[in-house]
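Presented as structure tokens, the chain that follows is alone, the form predicted alone.
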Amino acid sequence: MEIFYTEQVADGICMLDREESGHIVKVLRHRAGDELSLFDGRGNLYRCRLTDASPVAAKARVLEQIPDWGAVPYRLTMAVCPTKRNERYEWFAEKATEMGVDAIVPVIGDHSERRIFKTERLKKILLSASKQSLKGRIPAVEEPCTVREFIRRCDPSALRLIAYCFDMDGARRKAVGDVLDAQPGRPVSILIGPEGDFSREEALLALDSGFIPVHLGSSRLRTETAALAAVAALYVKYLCTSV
């Protein structure tokens, strides 16, 4: 299934940018009258007919709009510390998009080795991953903030989880799946630390703020692996048993 992206939809007309227009007309050789499938990154799929096969500014008329196309039955925010190597974080974000995530928040922890993170390249990767995995909504990529900032501003109505490696004053860590089973239906926010884990102070702040401590099994996972394992836990729980 060929899927193309458009940011501009108005009055039943989809306008395509230079990159998508060139791909449709020059590479795939589509012509006026051909039917196309477009998505807007906000959850809508449009069945369209190409009306202007310009290689720099193609246009298509909407035949049908399909809302919530490719949507998953949960709301998930992943707040993940940037990895030392950027490509590892990009790998996590790409695969998380394929399974289903609503927002990715780069958070800077006390033990983070990478403290500067630029989001523009990541947004392009998520656009491509949304196309590939037939998702109508592109995950939001928020600007970096500190772990403490994220903890303080995180939606209190969400099921807030923090995964860390060490024991914290008798706070018993639960398996992610067990927590999801016990509290179904709520939006979920999961906080994943850097290679050196969270500091004790960050973990205490999270617990004091209502975060539930969780673990992802007995293995010591890299940051990007732990983050993806958390995403996969929701994907398997809500989707793999219903297909």
Given for the second form:
Number of protein chains: 2
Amino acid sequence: MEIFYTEQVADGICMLDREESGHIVKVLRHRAGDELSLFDGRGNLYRCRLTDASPVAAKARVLEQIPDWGAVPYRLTMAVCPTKRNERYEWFAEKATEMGVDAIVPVIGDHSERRIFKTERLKKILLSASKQSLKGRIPAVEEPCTVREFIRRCDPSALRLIAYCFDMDGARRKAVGDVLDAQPGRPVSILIGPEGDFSREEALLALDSGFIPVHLGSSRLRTETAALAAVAALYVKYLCTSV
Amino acid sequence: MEIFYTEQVADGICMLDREESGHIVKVLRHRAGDELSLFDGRGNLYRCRLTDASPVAAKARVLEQIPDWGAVPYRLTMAVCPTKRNERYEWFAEKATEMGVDAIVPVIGDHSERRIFKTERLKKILLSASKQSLKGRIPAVEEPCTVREFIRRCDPSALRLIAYCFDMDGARRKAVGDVLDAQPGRPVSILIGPEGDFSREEALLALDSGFIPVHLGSSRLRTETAALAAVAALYVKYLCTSV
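Go ahead and give the structure of the form predicted in complex with a further copy of the same chain, now that the form predicted alone is out.
Once more the chain from above appears, this time first in line as the rest of the complex follows.
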């Protein structure tokens, strides 16, 4: 199944941009009357009929709208520090999109080497990963903020987890899977630190703010691997309900 | 913590090859008498003292040997069809090594586009991933074989799972996590198909041979993502026991 992307849906008509129009009409040789599947990146899949096979501005009439298409049965925000090599962050974001994530927040920690992060390229990757994995909703990529800012503004009603690799007095880290099992149904936000881990001050602020400290096992995981292990923990937990 | 690799350990002496010797002596400027941590890729960590700081053939005396160092509490074989783009397979292998896998078997399916797979490059990646994630044992990379060969020769005492995306009469696919929970402690072998999925004949052969059909959710995961989700499912399941 191939799906196409459009942001512009109004009065039952989908307007396709130059890129998608060219792909549909020039590359795939679709003609007026053909049925297409479009999605708006906001959760909706549209079964459509191509009405104007323009190679630069095609139009399609909506036959059926399917909301929450390909949605996972949970809400997950991943706040992950940028990796030294951008491609590692990009594949984390691609894989997280395939499994299911609602928002990705690049957070800058006290020990982050990379303190600047451009989100444009990431958004393109998430669009194609959403197409590939048949998800109606493209994960949001938020503008970078510091770890402290994220801790302060993170929704307190969410299950907020922070994964760090050191010990803090009186704060025993639980296995991430156990915490997820214990509190099903709540939105989840997971903070993953940089190569140099969080600072003790960041960890303390998170604990004081109600974050639950978790561990991801004894393996020394790279930032992007730790982040993906956390996404997979949630994905696998809800598998049984998702087929 | 930095660890170095040597295959040659005899009579309490570790012999380092040209590459590691150069790294230790020229790059890191270690001198005779310094303490080093070496691993042999077969599960052993050696706490050593550098006795000969040769930049091409350094030697170190073993002070302490730690077996099963960094081992995960399960045995996992991942039989995964090559991806069209090699780098996608390589990152699966790197991430699987970080989380924990004992053997990776490139398997060629009826629908595999890529039917040739070179293992040399992968072995280098797994060595550095083992170093990075502090694992004493480097996962084995077996020579490629067909899916049918793997099914036939796969140890019947292992929990053998096959993940495909279609329905077969009388063989309901279970969520991979549920199957792993139901049969803890057994060695696990997981078969992951190519972009075009397994053929029905391959699936039938697997079922007839005692493989359990599993699903990885409703998301359309790329081959390497499906494989990593399965690795993560097992990794997260045993997290609680691993710190």
